[in-house]
Structure formats: structure tokens, C-alpha cells
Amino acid sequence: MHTREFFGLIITIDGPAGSGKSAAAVLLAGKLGFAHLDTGAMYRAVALAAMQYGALHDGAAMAQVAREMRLEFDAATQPARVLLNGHDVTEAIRTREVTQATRQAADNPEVRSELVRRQQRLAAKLGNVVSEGRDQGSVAFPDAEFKFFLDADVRVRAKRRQQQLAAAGMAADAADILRDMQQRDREDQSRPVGPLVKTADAIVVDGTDLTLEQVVDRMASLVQAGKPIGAAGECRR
């Protein structure tokens, strides 16, 4: 059954850590007048909540935290602020500690099941949506009208992440970031539930040598041209 019967138009952007999919999703949503759904923030919020409740190393307890937490996105700002149980955690969920802990939330089958349900409910409520993550085109919205897979060389991705952290006032060693990112790539691709996969009908955009604006322009032009799903291939400029 096609997604369109229940949702508006769904655009998914999947890709590895540091590929720029979050920033691209925000800009693409703004360009098209769509809502933006940051699923990575949802897993980060679960990890933070689990840390706060001492449930990080207890799978069942973490799943309970995921089911009971109150998670909201304040769309008054772009990107939207993330509210966890009424508290603004937009910056707190981006710390290195939470980033490392997020792996445990992402590998928890019950947590993933709960968050996918939440993602689908949010999409149904929001209408036209750009949803980004690592399993959006494969699990959360397998019938999405447009599926993009945003990729880039891992060294380029690590450098960009270092620049993002520096801009936020958080110093980090480039070698450490690269090593963490390579490890994260391996874990994301091999996790037993919701692994990072490039679906057969995804449109691949290699952003290694492209600016963020060029990446977004490329995706927007394909959507506006009505390029049919299933037109898999690699897009460059």
C-alpha cells in the first residue's frame, strides 16, 4: 500500500554520520515548504534520558524510558529546538558523551520500534515531510516518494564534524573524530536492527566535492521535476 494514502509527500534522506544530511534536510524542507523530521535527535534524546535515569546499560529500562518520555520539536526556530520532558535539550543531545551513548539506543530493538512508530505518527500529523536518519527509506517510510542517500568521503565528513564542534565551542581532536566516525560507520552498517543501508530505489548524492547548497539544490530540482522513485543512480555536479 502506498505511503501517500496515509501521509502527504514523504522525502527521506539517509546517510552515514557527518554526511550533512541533517543540515541538508533542514534547508530542503525550507526550500520546499515541508516540515523537517530529525530522527537522529530522537535517538539522542532517548540516550540522554537514559543517562539521566541510570538506564543506559539496561535495555528493558531504556525501552521503557523511550516509551514514557515526552519528546517535542519546537518548529518556531530552524532547525527546531528539541524538548525532552519540557526541557530544551537541543545542545545537550549533541555533546560527545551523548553521541557515544546514542549507539546503545540505536541498537535497542524496542527503542527503534517505538521511535519508528513515533516518526510515522509525526509524519501523518505534519503532512509533507523531509525525514532524515539512517533507516528512513528502508524501515520508517519504505514507500516514500523520494529517497535520497547522502554520502561523502569519511575524511571529509570527519573534518566537517570537527568544524561543527568548533563552531559550537567544543574542541575535538581531528584524529579522534575520524576514528570515531569510522567505527560508527561499521556499527551503523552492521547493527542487527535498522542498519544503515542504501536501498535499491535510493538516489545517491555524493557531497564530497559539493557545498551544502549544491547538494540541496540538486535534491530540490529532482523533487520539483517529479523524478520518479526507483530512478536509482549517483548524482554529482
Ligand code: DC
Contents of the next structure:
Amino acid sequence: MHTREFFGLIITIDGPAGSGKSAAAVLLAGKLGFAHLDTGAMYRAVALAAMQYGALHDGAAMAQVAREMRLEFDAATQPARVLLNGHDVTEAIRTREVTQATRQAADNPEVRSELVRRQQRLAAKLGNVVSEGRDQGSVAFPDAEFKFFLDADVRVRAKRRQQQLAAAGMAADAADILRDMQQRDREDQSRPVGPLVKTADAIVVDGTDLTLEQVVDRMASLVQAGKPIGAAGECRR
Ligand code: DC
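Mind giving me the form predicted together with this ligand, seeing as the form predicted on its own was just shown?
To see the whole picture, the full complex is given below, headed by that same chain.
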């Protein structure tokens, strides 16, 4: 059975940590009147739930946690609040501890297939969606109308992350942040299931020298022109 007929228009944004995907996805979704799906928040929620149930180092138990957890996005605010088993975990899933533990969830093939299933179900319910993550164009929505790969030089991503942390009152060493970022890039790219890849039909946006607004304007104008282009820059339709 072909899945396309059940979805509205789907735009995927994949890219490495710190590339600005989440901020771009929220703004693009707002501009187009689409729903926004933050799939990184889903992996983070599995890691947090697994920590709560002592299942972080037991792959089968973690997969069970992923299958049984109740996960909701409350879209009354943008970005949406994340509710895990009825509790608001929007901030709790962003701590350094959970960020580091999330690797266990992201590397677990059973967790990944469960979350991809949930992402597809959610998208079918939401209609037009901007879905962001690492494997949205490659695995979750291979038939998406528009696939963006948002990249930026790792040093620029690390610098931006340091500025975000400083703005939130959390001083952090620039060299540590750069090392963390390079480590996460290696993990994201080498994951045996659902790794971060640029699909051949993805539109690559290099945000190294662009502001967030310029990134979003570029994406929105391509979508509004209705002309997805491949990485080589040629028009596909
Ligand atoms: O985008 P983020 O930093 O919130 O993602 C958190 C983690 O989840 C990150 O380590 C990569 C992983 N992830 C993934 O493997 N697949 C996705 N679709 C989204 C995130």
C-alpha cells in the first residue's frame, strides 16, 4: 500500500546538531501555516523515560519504554510543549545529561522503528508538516515533496551553541563545545540505522554565512515556487 495518499504536504529538514534546524523548522512552519514536528524531542523523551525506569542500558527494556510511553506535543505554544506520560518535560529533555543519554535511544533500532512509526502516524494526523531530524527525508518520509539538508561549518555551529548557552547564563568552554559537536557529528553519521545522510534529492542549504531569516526565506521561496531542486541544483519538476 502506498503511503503518500495519507499525508498532506511534507517538508523534511535534516542536518547535524547546531545547524539551526529546529529554529528554521519552527519559522518555516509558521510562515507556511504548517504543523512542526521535532523528532529529536521524541528521541530525547525516550532517553528521559528510560532514565526514569532504569532502562537506559537495557536495549530491550528501552524499546518497551518507547512503545509504551505516552508522548504528546501541545501545539498551543510554539515551539510546542512536550508531554511525556502527561508530564511537561519540555525543559527536562534539554539537559546535558539527557542530551548525552539520547545517544542510547537513537542507536537502538527498535526504538527507531517505533519512533518512525509514530512520526508517520502523527504526520498523517497533522496534515501539512515540516518535520525535522536526522532521517526524515531518508527513512521516515522518503516521498516528501521537499527535502532540505541544512548544514553549517562545525566551528560556526559550535560558536552559535556557545552564544546560546551564554545567553541562557551557562558559560561553557569553546573547545569543549567544539569537541562535543564533532563527537555528535561522528555518532550521527556512523549510526547503523537511520544515520544522518544527504539524500540525492535533498536541497542542501549551507547556513554557514546565512542568518536564520535568510535560511528560512530561501526554503520558503523554494517551497512557494513549487520547484524542489536536487543537491546538484537542477530542477526536478
Ligand atoms: O535534534 P536534537 O539534537 O534534539 O536530537 C537529539 C538526538 O536525537 C541527537 O543525538 C540525534 C538524535 N536524532 C535521531 O537520531 N534521529 C532523528 N530523527 C532526530 C534526532
